[in-house]
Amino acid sequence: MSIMKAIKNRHCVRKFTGESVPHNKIIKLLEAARSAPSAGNSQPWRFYIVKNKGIQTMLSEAALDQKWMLTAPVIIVVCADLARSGEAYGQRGMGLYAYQDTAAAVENILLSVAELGLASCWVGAFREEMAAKALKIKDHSTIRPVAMLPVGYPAETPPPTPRRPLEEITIYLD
């Protein structure tokens, strides 16, 4: 699949068949994630692969009770390692680069999900402390959950999401 086709085919899916995702596909998603660019090649990310239904339930509760997440056989939680970014870039690394870098890793996962015939939805609305507790992160002041990605085979095909016209969002400075 071309990169543009993956970009155009990627949609947020909130209902999954429940069919398990093969381990080799999860590895491909993680390989894509760790291939994302990062400031100074610091790679300040951690990936929690959650298949345990009890932990998934805690994550869905942390995500403002989004029960649809429980239809996914796996939830990937992407965390930012602030200390790792801070080693090279100080406060700017901890307060900005770590989040930019993890966002790039998330997007790589989402594009790879589309390529592999899977589906996902970027969940960013959640109570961070509850998510960290579910993942047993001891010090979530340095390892911060940034995104939850329920992943599975789609049980729905949502219509394309409308996008703002280029003329509305683009400024050319000639």
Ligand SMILES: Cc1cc2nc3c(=O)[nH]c(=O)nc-3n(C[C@H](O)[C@H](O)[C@H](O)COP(=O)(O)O)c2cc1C
Given for the second form:
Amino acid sequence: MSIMKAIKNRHCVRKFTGESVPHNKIIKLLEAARSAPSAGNSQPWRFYIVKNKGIQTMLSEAALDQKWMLTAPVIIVVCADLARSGEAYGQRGMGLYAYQDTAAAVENILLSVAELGLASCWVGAFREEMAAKALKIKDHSTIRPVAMLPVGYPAETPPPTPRRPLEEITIYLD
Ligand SMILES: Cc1cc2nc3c(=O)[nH]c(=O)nc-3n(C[C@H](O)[C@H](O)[C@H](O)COP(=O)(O)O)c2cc1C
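Having seen the form predicted on its own, please provide the structure of the form predicted in complex with the ligand.
Whole complex next, starting from this chain.
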């Protein structure tokens, strides 16, 4: 699949079939994630692969009770390793690069999800402390959960979401 096709095919899906995601596909998603660019190649990320239903339930509760997440066979939680970014770049690393780097990894996962015929949705609305507790992260000010990605086979085809026109968001300085 071309990159543009994967970009255009990627939509937030919030309903999944019960079919499990084969391990080799999860590895492909992680390969895509760790291939993302990062500031000074610091790679300040950590990926939790959650198949355990009890932990998934805790994550969904942390995510303001978004119960649809529980229809996914696996939830990938992408965390930013702030200490790692801070070591390399101080405040700018901890306050900016760590999130840019993990967001790049998230998008790589989402595009690969589309390419593999899977589906997902970026979940960012969650109570961090609850999420960290579910994942048994001891110091969540250092390892900060940034995004939860429920992944599975789609059980819905949502209509495409609108985008703002280019003229509204682009500034040409000739
Ligand atoms: C940072 C971020 C946080 C988001 N949080 C949630 C969320 O908590 N729950 C949810 O259902 N969708 C969430 N979304 C998905 C957006 O609603 C969705 O990407 C947007 O409406 C565009 O739709 P599309 O992804 O299908 O193109 C989030 C997306 C981003 C980038």
